[in-house]
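The chain that follows stands alone, in the form predicted alone, written as structure tokens.
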Amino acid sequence: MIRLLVPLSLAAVAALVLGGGWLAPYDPTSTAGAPWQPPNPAHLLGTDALGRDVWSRVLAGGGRLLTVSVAAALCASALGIAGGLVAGWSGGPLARLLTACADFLLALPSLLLALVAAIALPWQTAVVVATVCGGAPLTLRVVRDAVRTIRTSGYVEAALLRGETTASVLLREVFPAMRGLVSADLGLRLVVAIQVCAALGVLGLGATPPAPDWALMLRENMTGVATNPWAVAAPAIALGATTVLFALAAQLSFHEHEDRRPNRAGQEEKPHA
């Protein structure tokens, strides 16, 4: 049951919020009412500091959040499987260089490094240097363990033997095998790069006002927390189960992996059978 929900679910909340402006019955960025309106027919979830309606800004406000994120975790994930291929591939010195480079990057505190980073350059770069950063190095880690073990399997030394190049093993055979583990891995750093976005936002360091955003309403809504406490309520409940879902997309992917892994080896005992 599990395996149909979380995706749909996830599903849901992608077109809600790519789509969402469109769905929005006010101007997301305009006054639409008496600042600190609570919750009525007119505004579902009242109005923020501006009169602005909060419900129309929540359906607007995980756009730009997540294309940023996405852009971030897919950055992050093709370095680290580029790196952890050739690491679990060739091994050796140039192995044991990624591998400390990984191993340099870890060191360096992610959220640290965006701060830094927004400073000089654009909040959306800023993400994708600390995810990039901080993720690349785990998913080296995870796909390099993950082809040391697959080297050795009965399908790649078939395609060996039949002279495939190493490219064409690597993207044939090796990748194919992972695929489950990848697509986790990435859910993972999908969870991370909202969260460094969602932190540069509520520490002002994100996307500028007027713009609607999650993480900037819970900054600018903060002060009106008591008046209406759907203006930050709302935007925090958006951002956390966006964040869980893709969290148990993840965890998912993994479990198919593992279950897939028996059949596989199943596979391979039938040419020795």
The other form holds:
Amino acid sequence: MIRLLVPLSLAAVAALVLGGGWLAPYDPTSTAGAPWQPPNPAHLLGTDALGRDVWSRVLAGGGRLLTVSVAAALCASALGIAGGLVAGWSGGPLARLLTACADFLLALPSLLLALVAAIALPWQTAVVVATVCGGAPLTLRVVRDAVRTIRTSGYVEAALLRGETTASVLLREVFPAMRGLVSADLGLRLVVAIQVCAALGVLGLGATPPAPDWALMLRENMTGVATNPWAVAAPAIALGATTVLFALAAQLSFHEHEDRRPNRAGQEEKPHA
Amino acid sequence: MFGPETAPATALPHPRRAAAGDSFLFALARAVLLLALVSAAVFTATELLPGDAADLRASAGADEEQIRHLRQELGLDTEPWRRYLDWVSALLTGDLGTSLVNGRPVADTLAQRLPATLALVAGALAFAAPASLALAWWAGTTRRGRRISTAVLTGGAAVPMAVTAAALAALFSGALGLVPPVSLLPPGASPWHHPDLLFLPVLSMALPTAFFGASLLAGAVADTVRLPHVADARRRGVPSWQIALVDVLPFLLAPFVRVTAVVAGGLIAAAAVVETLFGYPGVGSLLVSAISSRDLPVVQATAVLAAAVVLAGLLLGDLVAALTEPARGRTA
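Could you output the structure for the form predicted together with the partner chain, given that the previous block was the form predicted alone?
The complete assembly is shown below, putting the previous chain first.
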């Protein structure tokens, strides 16, 4: 049931976010009525300070935010996986160096990194930089530990003894075995990327007005929260629901990976060392 | 970052096997090195901006010659590394520079705004730390429906803080009209004298933080209740409150301190979002407005100060955790 529900709702969110602009009853960037109207039949969620239709802006407001977040999450995940494969497979000083670098970056909050990056870089790049610096180290550690376990398993040793090259073993034997883990991890990177994106948008360092953008809407409509609470609540719900859905999908993917793992009971969790 | 079952192994500074003193020295060296890196990154980021302080400060009709003169006066014609060293040594001696926008010393502005931010962070921590322990206890000790409790923590931690803030504002000041939607603190006033202004910002910071902290702690709780001595105490029929107090809590103290330190670091950064959203005059909103107005001395000093506070918090957490960690190796 849940296994069907989560992918379906993910697909629905993706379709709505990417195609929502076409469903919008009004132009999301132009005035459609008097400012700060409460919800009424003509405007489902009322209007904002400039009299723009809030429902139309909510429909159109997720595309850019989500595109940037997905790109940032993919970058962080790819770098982390690459580092984790190298660190887990090779061991030795290279692994220690990679792990030390990763540990090092983890101490700083992603948002602070994003703010520093936003001084000089465009906000999209700042989101990517912060997500990579804050997320790739976590991916690296997860992947490294998984690779270490898989490396000593029978089928990998068999493949090595068959004389297959390292690249082909990594690609054909190791990577498929941690698919669930990697997709779960990608989901978590995406959640953090959306959080950073949302923070920059709310701070006025993200999308520029009059673009419809959920985070920017939160910022713009705070002044009218007493007259039309829906102008703030609607983008907040959209942004929050999307993020929570991705996090839950990641959790589910992680559980499936755990369930598939052989002799689970025998493998005690490793001490956090 | 939010996967409760992977989190304790990945997101937390892990306990070291070496003696507490060694590990503290290591952590100290790491913090100092990181701070140096952050200052270099901040300096590089401000260097990358088109135009420099001379362009920004020159009056509207200034010609090339005047700008060149001003640049010389400000010492901008020397190599970047020399300027970086000058800036760092000035920072170390407490000279934070003057704002390009209002000409006031940055140190004054920071000193005026720091208490407001600390009040926010302290308030949020006072609520979030016990709440995260309670949530983690619930998630770590439920036998049935473990996945549901994990999902609640993961979902709660995933909600962006801006969303929590906006939703709380829409509820409490929009729909219910209980508190003002903006927290404009009069300049110089103590934040503690205006609890109604603190309510929304503190709650918006505390809620997601409680879930995030709990998702980091839940694994430690689950591990601890599975320890042999806990099962043994249960078999001996020790009352469960006594087991919780005597057999479980002491083992959670060290992870709890570490999680609190990590979470407090996040709160310092998150203050930027909440302060800006509610118009609360703190260090976070200062950093954001300085970034928007390209007020470089303020940006540099504030960003480095924020990083220093985060790293000092982590260091303190490491130290306290090292001192409170039950020595499992010694007794086993």
